[in-house]
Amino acid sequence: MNGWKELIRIENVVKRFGTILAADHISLSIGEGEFFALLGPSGCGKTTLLRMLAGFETPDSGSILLDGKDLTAVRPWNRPVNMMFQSYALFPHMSVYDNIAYGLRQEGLPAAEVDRRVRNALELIGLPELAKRKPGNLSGGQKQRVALARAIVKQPRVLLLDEPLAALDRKLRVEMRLELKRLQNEVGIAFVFVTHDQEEALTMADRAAVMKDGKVMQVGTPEELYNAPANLYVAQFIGEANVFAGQLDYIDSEWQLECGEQAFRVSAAEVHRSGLAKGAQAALVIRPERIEIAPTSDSNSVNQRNWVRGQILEIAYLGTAYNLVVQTVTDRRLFAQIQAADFSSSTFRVGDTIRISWKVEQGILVPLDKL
């Protein structure tokens, strides 16, 4: 992220609703022009944090700064931010043009300036021909675009988005992810995006904060969250994960994880990255796409690899890949994703006993006690 410059700073923010601690001493920085995701399950505090940025909720303690100015006492309508809601909240009796123009007219801008901005916004979202249409005659994707245009036409420093794609079907959600990212790049303002969908966060965000129980578990780029999770919660929330838990040991100049049923080698680089020491309780995480399978007679699969033996329970064809569920001799279920070009349905069938393996350097080591 070359040229990164801080725009928003959230410092030690706490917010309670009765006995519920919705924001537990949260500290974050968000950069100018950054697409930043707040990611986590329902009830983790992500929407509460977004509403505090918008001014709809006030922190019990801590501060929220924009360009170095504390926003805590600033009313929502006086903040240089705008919010796009999940429901879109378009006025049904107004045309598309008037919906987009509404906020500008409320500010008392000259008619010529309102017209210029609205027409530019319509061009940006690709709907200039629908200016006179009412929201009731729009598709879900078109409504989403209009709501987005209404939010950005006021040229806020920050646009806050509260799960704006949740109401769309899957195919349209995928299309609108690309559209949102394109628009964000074109307008150049910071987007703060709330979602429970890790795929949305990974495909759109420059960085994301993974949240749990009002706390931030980790902040990082999609690559960092997926390949270098800070703990087991992040590893399991971001993508699929096969997990082996045990105690970290160092024997004969090699790091390994003693898991009871067997020991697995761990790369020295992963031990260094995780900051764990000999004797620590840890988990080895293996992503499904990093797994390889082979018949039990294939001795090459054990060279420089960790491996277990198991039986194929399920095979699902996904077009570009096959998903496999394998049950090991210790009744552990592992998930593998094998590219279609590397899989032969005539060689591997449900019920077959196979060797499932991964290269030592492809295992991700995380602590068990930092949740």
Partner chain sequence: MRSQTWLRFHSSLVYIFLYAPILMLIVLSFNRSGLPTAWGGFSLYWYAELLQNRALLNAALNSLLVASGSTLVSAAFGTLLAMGLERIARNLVLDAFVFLPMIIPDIVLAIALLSFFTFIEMPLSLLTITISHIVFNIAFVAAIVRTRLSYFDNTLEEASLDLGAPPLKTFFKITLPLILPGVIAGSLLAFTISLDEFVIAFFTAGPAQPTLPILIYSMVRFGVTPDVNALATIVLSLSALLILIAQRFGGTEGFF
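Switch from the form predicted alone, shown above, to the form predicted in complex with its partner chain and output its structure.
There are no partners or other molecules in what follows, just the one chain.
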């Protein structure tokens, strides 16, 4: 985040639709040139927030500032902000060229300048030969690129993208992630993009805001969200999570989470990070790839590790790794991901009882959300 400079500031924004709170006191800052994701399940208010940035919805209260200036009274056609719509919204009666030129013509630029910039944009998205086509004759991927070019060509301060990849098939979607990232680097415009796909957000975003029911649950880099979630919701939304819930305790100068059947050691650093105190209700989150497995006969030291005993229910081979489902003696299902190099399929078979363990400092401690 070197040289991070604030571009957009969203302050305490509230938006209601009847009884639905689509934005519940949202506060966020987005930096210049930043690739920022709004991540959350369907209906959590991502599009609404984007539409408030574009000017199609007005906040009931709170304010949105761009370059320090309040945008509230600025109409959509006067905002230095452009949006790429989820449906692309290409004008069906205009050619690809005219679609891209549309925004520039509104600025009253000379025709030569419009032409130069449209051709550059077509070059940028790699479709110069499609200039004369009508949107009806384009594939999904091509439409998506044209929609992108049409918004980028205006060189806005911020580009808003509503689920830009959702309509593409899986293979194209993964390709376009890199492509979007490349484009964003090239044009240097801040991107605010909405997605419900955490993988998409993690692979593309510099920072992301995880949303739920109109609220921002956490803002952070993908690493922060994954390794240091602020609450159980974020821990479970970002990546796979094994969760143990219990009460935090401090015994013999060591932090522990009492989970009824068992107590797990918790690192002091995690307790500090979570800000929880002794006696608090908390959850310990273990990522599947942090788990190691060993035969129960293995008598290696389990110092500095938490462990539980369980029976292998399923083994799935994924090429580089194995995914295991393990049932503990207390009937809990745990997910483990073991690198193929560390896994011997002759030692571990479905039905075997094994010991699964993780390093104490790899347990993530979060407050137990009141759900």
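Residue numbers count along the first chain shown, from 1. We call the rigid core whatever largest set of C-alpha positions still superposes within 1.5 Å between the two forms. Here the structure is a predicted model, which means the values were calculated and not measured.
A.B. asks: Given a core-based superposition, decide whether the C-alpha of E129 shifts by 2 Å or more between these two forms.
C.D. replies: It does shift by 2 Å or more.
A.B. asks: Examine P92 after superposing the rigid core and state whether its CA is displaced by 2 Å or more between these two forms.
C.D. replies: P92: C-alpha displaced by 2 Å or more between these two forms.
A.B. asks: If you line up the core, does S139 shift 2 angstroms or more at its C-alpha between these two forms?
C.D. replies: Yes, its C-alpha moves 2 Å or more.
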